[in-house]
Structure formats: C-alpha cells, structure tokens
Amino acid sequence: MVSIQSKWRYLFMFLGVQLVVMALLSREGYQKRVTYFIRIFRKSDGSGRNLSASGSDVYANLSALARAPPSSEVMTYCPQTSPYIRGPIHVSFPSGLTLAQVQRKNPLVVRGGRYRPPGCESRHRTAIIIPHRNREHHLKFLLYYLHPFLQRQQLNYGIYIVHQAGNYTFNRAKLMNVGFREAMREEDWDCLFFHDVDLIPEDDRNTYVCDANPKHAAIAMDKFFYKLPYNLYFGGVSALTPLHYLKMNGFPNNYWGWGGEDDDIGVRVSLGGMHITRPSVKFGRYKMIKHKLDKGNDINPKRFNMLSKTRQSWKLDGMNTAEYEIVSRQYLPLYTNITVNIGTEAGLHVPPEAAQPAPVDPAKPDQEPLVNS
C-alpha cells in the first residue's frame, strides 16, 4: 500500500510541475524565458561565443569611410566585398532615441535618405521599401541600425517609407506595390528590398543585394528562435530585381489585414518560374522589436481561402491592377516618405478626411500631388 501511495504522490508532483511550466509559458513573457533557457544550452558557433549575445557597434568603423576624391579624379568601383563589413552586430533598443540623433550619426546620408559611398563607385543600387502606418517608434530604431548597416556594405541606396493614409485596414502587400512603382520612377534601381519596420538585421554579412532568383533575407528571426519556420516562408525581409517583380506580377492587392500575403508572394515566385534563395542562417539573423498587433491590422479571416486561389488569381491581381493616389511625397533627412491612399476593399475612393497625410518628421517637405492607376 505504501508503494502505491508513493507512486500516486510522485505522479501528482509530476503533473503539478507540468502545470507550473505551462502556466509560465502561457504568460506574456514566455518567449523571453524560453529564449533564456535555449541560450544556456545552445552550442556556440565554434569560436566559443554566443552569437545572439555578441556583436560590434554598428557605427564602430563608419569614421573610416573615405571622403570623396576631388572631382577631377576618376572614381574606381568599390571592392567586390566591402572592407567595412564586420559580421555580427549588437542590437539593443535604448530609450530616448530621436530621429535627430540618428541624423547626426549619419552625416553622409543626404535628403530623401539617399547615400553613395564617398570614395568609390558602388557596384549595387538598392532601394529599401518599408510599408508603414503609426509605427514611428519602430521606425527610428530601424533607421538607426539600417543606415550604417548599408553604408558598411558600400551600397548606393535609398530608403522609402510608404505610409498608408487613413484608418482603414492595413494592406502591406499593396503598399509594397506602391513602393516599387514610386521608387523606380526616381531611379533605375537594380535591387529592391521589401522590409518590415520592426525587424533589425544582426549581421552585415547579410548583404542587401539581389541574387539571380528572389531572395528571402530574414531566414532567422529571434521570434522563431533563429530558425526558418517553414520552407515556403517569404516574410519579413525579401529582395527582388525589377525583372523578378515583373515575372511574378508584383504582389497581391487584396490581402487586407494581417497574414497570408507572404505565402501568396512565395507561391508567385514559383509560378513565375523562379525559386527562393536565402543567405546562410548565420548571416540572415534579425531581431524583432516586440509589439502587440496593430490597431487596424487585425488577422485576415479570408487569408486561407485566398491562398487556395493564388494559382488562378496571380495574373489578375498584382502590379497590373494596383490603383492608388499619392497624397504627398516628403524628402526628409533620413528617408523619402510617400503617403498614399490605397482605398478599401470596396475600391480606391474613400472620404477625403480619411486620406490626409500623417506627419512623421518635423522637417519641411516637398510635395508632389500625383494620381496613379
């Protein structure tokens, strides 16, 4: 009898421990706790250091960038591999950061968020397209890290923030269609990176240049414990050449709300006769700025039904059907802000008061009213 009672006691103790663990994991901070324990047992990268905890200051070697040579001197092309690339970057989110501070730390970035290497002719022209609405807190951190990250790679680059006007449900993919078209109006970019505002790159060996096929750069995010969640995942940060974009008919315009558009885009890559490439999992690391689901960006309940029809709809819904109205174009010190009316599920036109630009920087903008279809 004593033996049976002991077995029951141990069983209840075991169940109690399980319940405690489940309760801990169900709390809001579960991911931080799990990540902590994973870091304890994770193997090092062979150098005896934990990659997620190490890394250099992203601004550490920017002072070494050469100034532009005299105008009479012919500039040669930059090296194939930039000598300023250093690998892992330490990422943190200090309080009190302002856009003015970011601007002071990036004196070579000019109006509209444009940059060219001062000492050589870049081999690559890359536009960064960032869909955006009411995420100024995240944007300042992304700009703080992204500008020096790109400068270390000796890129000729420009940063475009595509800001959805009004309060209607957010449409990330349609904003990316707008970003592609408007960026290509300004310059003949040879690569376009479509970048979520809350993802910070953690290694500058993850170069922001395009491959022969569409590239998914955010292969290892901290929220997925630095692993690819599934093979067809194409979310977070991705890169296309203009030819890739044309082959897949751009992005879908009908995904209103959170979810589904990344998988639709991944399917379009295949339907366009291409495949997804990715950097090494050691290089394609990103830290996400933690946040709750945005107001006006609720989960899209139609996403699975829409995904099941991508093979039938991809040629009928994309770059060839993207309708929008430019509300304003602002050339700010750290980026070009394009405020756009993309309408609603019912169509393009919405009440005028819903299509006013939301100021995101105190600088005085240049505005260019424009209508596109």
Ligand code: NGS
The other form holds:
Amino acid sequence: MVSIQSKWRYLFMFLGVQLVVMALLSREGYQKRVTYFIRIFRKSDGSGRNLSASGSDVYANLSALARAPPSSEVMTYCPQTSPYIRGPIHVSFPSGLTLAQVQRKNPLVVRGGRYRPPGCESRHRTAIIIPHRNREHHLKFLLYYLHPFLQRQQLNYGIYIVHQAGNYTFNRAKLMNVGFREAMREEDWDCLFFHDVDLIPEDDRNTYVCDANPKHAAIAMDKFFYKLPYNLYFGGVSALTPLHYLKMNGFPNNYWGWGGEDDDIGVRVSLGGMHITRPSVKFGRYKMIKHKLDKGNDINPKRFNMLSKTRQSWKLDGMNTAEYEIVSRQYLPLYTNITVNIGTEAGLHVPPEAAQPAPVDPAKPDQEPLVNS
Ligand code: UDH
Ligand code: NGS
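Having seen the form predicted alone, could you now give me the structure of the form predicted in complex with the ligand?
Everything in the complex follows now, all chains and molecules, and the chain you saw is the first one.
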C-alpha cells in the first residue's frame, strides 16, 4: 500500500523533474538544437524539393517585365536599382527540362542569347563567358536560371559559351581568354562575368555588374557551407571590366587540367595593382550542380609549381600570348556558341595524338562525370 504521504512525495518529485526539463528547454542553446532538428525534418517533403532553401520562383515577375511600356522616342535610362529584383531565388533541378522550354519562358531573349530591357536603356552591358565541354545537362539549368535572373536586373546582356574542341585536357583559363577576346570583338561590353557552368545564383541582389576592382561573385557556395573556403579564393564566378582584364594580362594559358588557375588569376589581380572585391555573403550565394571530376580534366600535378612562379610568368603568358583557332560561331536562340581549338601543351598545331596529356592522378581512378538532377 502506498500511503497518502508518499503519494505527495512522488507528485513533488514529478513536478520537480518537469521544472528542470522546462528550464533546460528554455535555454537558448537548447532552442537552437531543437530548431536545427525541426529544419532537418522539413528539408524533404517527399517531392524531392528542398524546402529549406526558401526563395521565390525566378520567373515569378517576368511577365511584368514583358509588359513594360514600349520605348518612347527618347529612351530614358533604367532606374539605378531595378524594381524587379526580389532577393532569394528557389533553386532546384527538375528532370525533363528542355532548352525549348527555357526558350519559351524567355520570349524577349534574341538570337545569340542577347537581351535588352524593353522599356528603358540599360545602364550596364554585361557579357557572360562560360567555359564548356560535355556539360550540356548543366548548361540547360544554368540558362534556365540565368536568363530571368539577368532580366530582373535590367541588364543589356549576352551569353557566350566557349566550347573546347577535341578531347585534349581541358583548359578553363585559356577558354576564358578566348571568350574575352571574342566577346569584345562583337560588342563594347563594360563588364565580363566568367562563369562556371554548374553554379546557379540564389539571390538576384548579387548584381551582374562590375565594381571598381575585380569582383569575386561566388563568395558563398552550398558546397562550402555558404562560406568563403579561403581568403584568396577567386573561383567559380568572377567579374572584370576590360580594363581590369588588360591590367592583369588576362588569364594564364598554361594550366591544363583541374586546379590552380583560379588562384593564379587571384594573384594576377594584385600583380596588376588591384584588389578583390566581393558582394555580401547574403547575396553572393550559389548552388552547385553536383558532379565528379570530368574525363579529360585530371588534376594538374604541376599547378603548385606553376603558382609559385606567377610573379615571373604573368607578363609573359596571358592575353598577349593566347593562341587559338575559332572552329565555329553559332548564334543560337539562348546563347552564342563559340567552338575553339586551343591546341595542346605542345602548341596549337601539334596533333593531339603527338602531344601527351597530363597523367591521370592515381588517387582518382573514377573519372566518370556524375550529375544530380
Ligand atoms: N568544365 C567543363 N567541362 C569539363 C571540365 C570543366 O565544361 O570537362 C567547365 C565548367 O564550366 C565547370 C568549370 O569548367 O563548371 C570548372 O570545372 P569543374 O566544375 O570540374 O571544377 P570544380 O572545381 O569542381 O568546380 C570539381 C569537382 C571535383 C574536385 C576534386 C578535386 N578536389
Ligand atoms: C584549391 C584549388 C583551386 C580550387 C579550390 C576549390 O585547392 O583551384 O581548391 O576546389 N587550388 C589548387 O589546387 C592550387 S573545389 O573544392 O571546388 O574542388 O578552385
């Protein structure tokens, strides 16, 4: 038999335990942990959409742009800040997306992937340069997001894909030199964005215009937990004016394979008497389409040695020595496709079978690209 006295004792003990639990729950640290777990559960709704990444549909207000009043005789400049900017963008990668769909969703984009705001004169002329080979699946998603993103910013823009011909080792920086020269041949662009094909901007306040100094735009990528991986990082997406580009003698031509070329470009910024600027971590957010190292883009074993010599080499290798041959130039509905022969490490006219590509890294035997959609 339990006496009335001991019943009270149990009741007080029970209330005491509850009090302790409540005190713990109300502590800030605990609340944070609870919120963290709630977020994990909210991440997946079963449809595959990432609900933790809030943000609006990048096409939400595009019809308003198309309805902008027709230009009067004298075009006035667009406002300093575009009224169509909305902030965070929801980014996901639905399967089955086609280029024809992207084209239909962007009726104001014309031949070669060009656009001008319909109702006003843009204050900025921006060329997007995308080094490319064998990443059509990524390109489709980038175009899907980039076109409306740039239109929201009321830019006069053009998108250039610089496609490396052949199977020889990939050379990202040299393709950008080609993109710079070929884009400038066509139009007096005042800003060039050098843009990896697999990076999708997640906030349209990250404006695609140039700063007084070279700008590193991809400051916060999801793969680096939305933080800069290291202070001098200049990879992914960067923006330079033609003057910046020439001051640093463009980009190096001799980084064949993966790694180091972006660090070399970062060093060139300071060697050219400039410094790197960046948008805020809140705006410069990017989602990367996941993949592995590509076939033909093995890790460059010479990169550290080359990086140690940038100070001596930058004036001898760059825009002033970029040798290439344009294979074709196609003005497609959503972009200008420039296919280029950039040669091999042995030179422009040495047949690829005679030139030896960089050896495969034994630590990376699996070179098959893997794409998530
Ligand atoms: N690119 C291509 N085709 C290729 C290789 C590269 O189009 O075959 C372009 C593309 O625009 C890409 C960019 O070059 O976004 C940069 O190449 P990358 O995506 O391979 O480099 P990133 O550093 O990713 O972004 C590499 C992932 C594996 C790194 C392993 C080494 N630690
Ligand atoms: C550095 C590379 C950069 C590269 C960065 C991020 O180590 O080219 O990592 O790489 N520099 C050298 O190798 C010298 S990532 O995590 O994106 O694969 O961009």
